[in-house]
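Taking the form predicted alone, here's one chain by itself in structure tokens.
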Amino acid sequence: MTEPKQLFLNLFEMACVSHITHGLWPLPENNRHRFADLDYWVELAQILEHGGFDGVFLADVIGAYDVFRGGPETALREGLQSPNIDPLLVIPAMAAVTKRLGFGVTFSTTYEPPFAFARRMSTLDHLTKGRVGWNVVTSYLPNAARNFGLDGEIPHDLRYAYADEYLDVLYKLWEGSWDDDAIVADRERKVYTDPAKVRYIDHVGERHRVAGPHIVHPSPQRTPVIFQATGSPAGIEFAGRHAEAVFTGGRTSEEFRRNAATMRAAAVRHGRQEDDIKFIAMAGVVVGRTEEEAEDKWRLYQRNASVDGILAHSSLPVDLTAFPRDIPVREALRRADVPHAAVPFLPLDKTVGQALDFVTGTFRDRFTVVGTPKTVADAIERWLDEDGLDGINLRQYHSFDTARDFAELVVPELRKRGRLPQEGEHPGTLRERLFGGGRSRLPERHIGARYRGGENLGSPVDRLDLVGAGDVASF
């Protein structure tokens, strides 16, 4: 009999007050305001560790949301991802009080040099004993570009081409610069590292020149698990080449399966296997001991959701709240002198009220479920078995109630069905939890593995041909 497919369970987090569920931070006993307190992260880590979660996924941005209403004022009032502390720095504290919890952390390839980042991630992989992953982003906020000395954003597809070289440098450092047995720690001969087993990488590319060698010895995973969130043509091609887990979604089962199939095909084009990429969707789960209790929570969250926060997060170049709800979106855009091309996701023939309801999420899509533990577990099993989903990023409506509710009510039901590991099981590294025991390192068919043992370090970089594929925004 085939074993049931297990769920990879992540909590979606960000080191700020208002991450993605805007307007909810003032709710009673919500701890979002404690985001800059180390005790918050320690307490959260313990809840997740003992509650059966596989990981916590830490989002990040390096700029302010200042498109909506022409400035950052709305975002600042809402606490929308600002203030926002560095997510890499909270991981060691969380790792210190856990043994199996994994950590996915976001970092951009566009503005900071790769050598220093390679060192930070190797350090985290050592300190967590191989429980860290990296969410590769290229940064999409115009303010982020200005923060690093540019007049405006680098074009979308060009950012991905730059990212491809960035990862090439990192693979050379992580995989090729040191041999596994370079550390000898010979007390008798007073030799710590065998110099013959450490090498320069001498990378010379279009954007980066990095001599090496890597300044950190090989960590448990060497290369952290590579996460990515994407939907654009350039991003999909990049994921096919690099990503091990992709955050994607879809409002319907068919849309999700179509997205996943596109990325699997991209992986095969780059010499990998279809199952070399796992798929994780953001999921809204509101659970109660009764259906009525769950629905009451859902109504509370919807009633307190901030329209301003959601619109500012969308970087909407038109303020729909300034127009009557009964006029068509087409007319509102005409009055605001904003072309539809600037907001292609807005339905022109819907009313402003309908569009606001759509944008602010007063609906339940494929990956939203409200109900009892049985109702929730049934939905998750459909996501796993019918859609082909591998994991979820649990959207937080309340900290820490969202995580506690899931841990106390849903996890026991999923364990009973064989969908989560039993309490006390330790999978080892983050990559082993995703792909199975014994797979702590990148597989040989992954492009990053070609530098092992110092091979190919001097070869010309095999670039992804992304520029000109279409400047499609990916959020």
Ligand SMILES: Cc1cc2nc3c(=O)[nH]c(=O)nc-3n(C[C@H](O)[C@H](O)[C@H](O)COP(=O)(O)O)c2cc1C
Given for the second form:
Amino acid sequence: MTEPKQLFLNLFEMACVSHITHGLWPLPENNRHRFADLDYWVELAQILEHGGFDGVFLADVIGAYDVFRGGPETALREGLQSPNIDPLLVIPAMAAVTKRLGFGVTFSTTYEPPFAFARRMSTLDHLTKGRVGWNVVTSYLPNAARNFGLDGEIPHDLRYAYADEYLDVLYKLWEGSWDDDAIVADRERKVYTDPAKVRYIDHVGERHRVAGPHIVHPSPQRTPVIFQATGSPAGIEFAGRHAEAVFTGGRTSEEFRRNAATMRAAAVRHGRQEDDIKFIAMAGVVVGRTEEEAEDKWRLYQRNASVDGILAHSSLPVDLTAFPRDIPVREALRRADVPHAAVPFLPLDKTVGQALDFVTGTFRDRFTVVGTPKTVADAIERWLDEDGLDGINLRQYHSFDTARDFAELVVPELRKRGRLPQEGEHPGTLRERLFGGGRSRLPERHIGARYRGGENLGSPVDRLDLVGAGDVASF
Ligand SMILES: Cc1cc2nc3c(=O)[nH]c(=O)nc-3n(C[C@H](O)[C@H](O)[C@H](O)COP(=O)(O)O)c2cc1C
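Here we have the form predicted alone; I need the corresponding form predicted in complex with the named molecule.
Starting with the chain above, the whole complex follows.
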């Protein structure tokens, strides 16, 4: 009999008050306001580690949400991803009190140079003993561009072209600059590092010039596990080349499977295997001891959801709340002088009220489940077996209730069904947990491996063929 497929279980976090479930932070006993308190992260890490989670996933932005209503006021009132502290810096505290919990952390390839980031990630991979992953983003907020000296955002596909060179530099530093046996630490000969085993990378590209050598010696995974969330053609091509785990979703099973198949095909185009990419969906799980208790919680969360927070988060360039609920969206756009092309996802023929009800999300998609531990575990087994999902990023409605409820009620049920490792099973590095024992490093067929042993440092990689990336040479 084949073993049942196991779930890769992550909690979705962000070091701010209101990440994605807007309006819920004031609920009784919600700890979200403690996001800048180190004890919050220590307590959370302990809950997750003992509760059977594989990882905590930290989102990040580097600008204010100031498109909705033409300024940051709504976002600030809501605590919407601002204030937002640096997620890289909370990881060592969580690592210190855990042994197996993994850490996925978000960092943007667009604004800060690669050398300093390579150093920070190598540091984290050492300090966590190989439990760190990186969510590669190119940043989507116009305000982020203005924080880093630009007048406005770099076009979408061009950001991915820049990101491609950024990762190339990182692979050279992480994989190529040092050999595994460079550190000899020979007390008698008084030699710490064998200089013959460390080299410059001398990267000269269109956007970056980096000499190296890397300033940190090889960490357990060298390259952290590469995560990415994408839906665009350019992003999918990028994922096909680089990503090891992709956040993808779908309102329905068919939509999810279509998205996953597109990514797998992209991986194969880049000389990789279909199962070199794992799929993680953002999942909403509201669990109770009875169906009624779970439904009550769900209703509480829905009732408190903030329309303003959701609209500001989606950077909606029109304030639908300023119009009567019974007029068509088309009419509201006409009155606001906003072209439909600026909001293609809004249904023109629905009323403003219907559109607002839709965005506040009273519907349940494929990866939302409300019910008893049995109902939840049944749904998760369907996601794994029918859809081909590998993991979930659990949306937090309440901190720490969401994580605690899942740990106490759902984890034992999933363990019973062989869907999670038993307590105390320790798989080593984050990459090993995702891909199986013995695989702490990138596989040979991944593009990052081409620099191992100092090979290929002088030979440029082919440009990623990004649909519509434009003239990359004119950076
Ligand atoms: C689950 C999930 C998490 C994301 N986390 C972040 C984040 O923390 N920071 C960020 O700038 N973008 C984040 N994004 C946005 C993605 O980086 C990306 O911009 C988006 O998925 C659109 O894909 P595209 O750029 O290929 O069009 C996230 C997206 C998803 C679906």
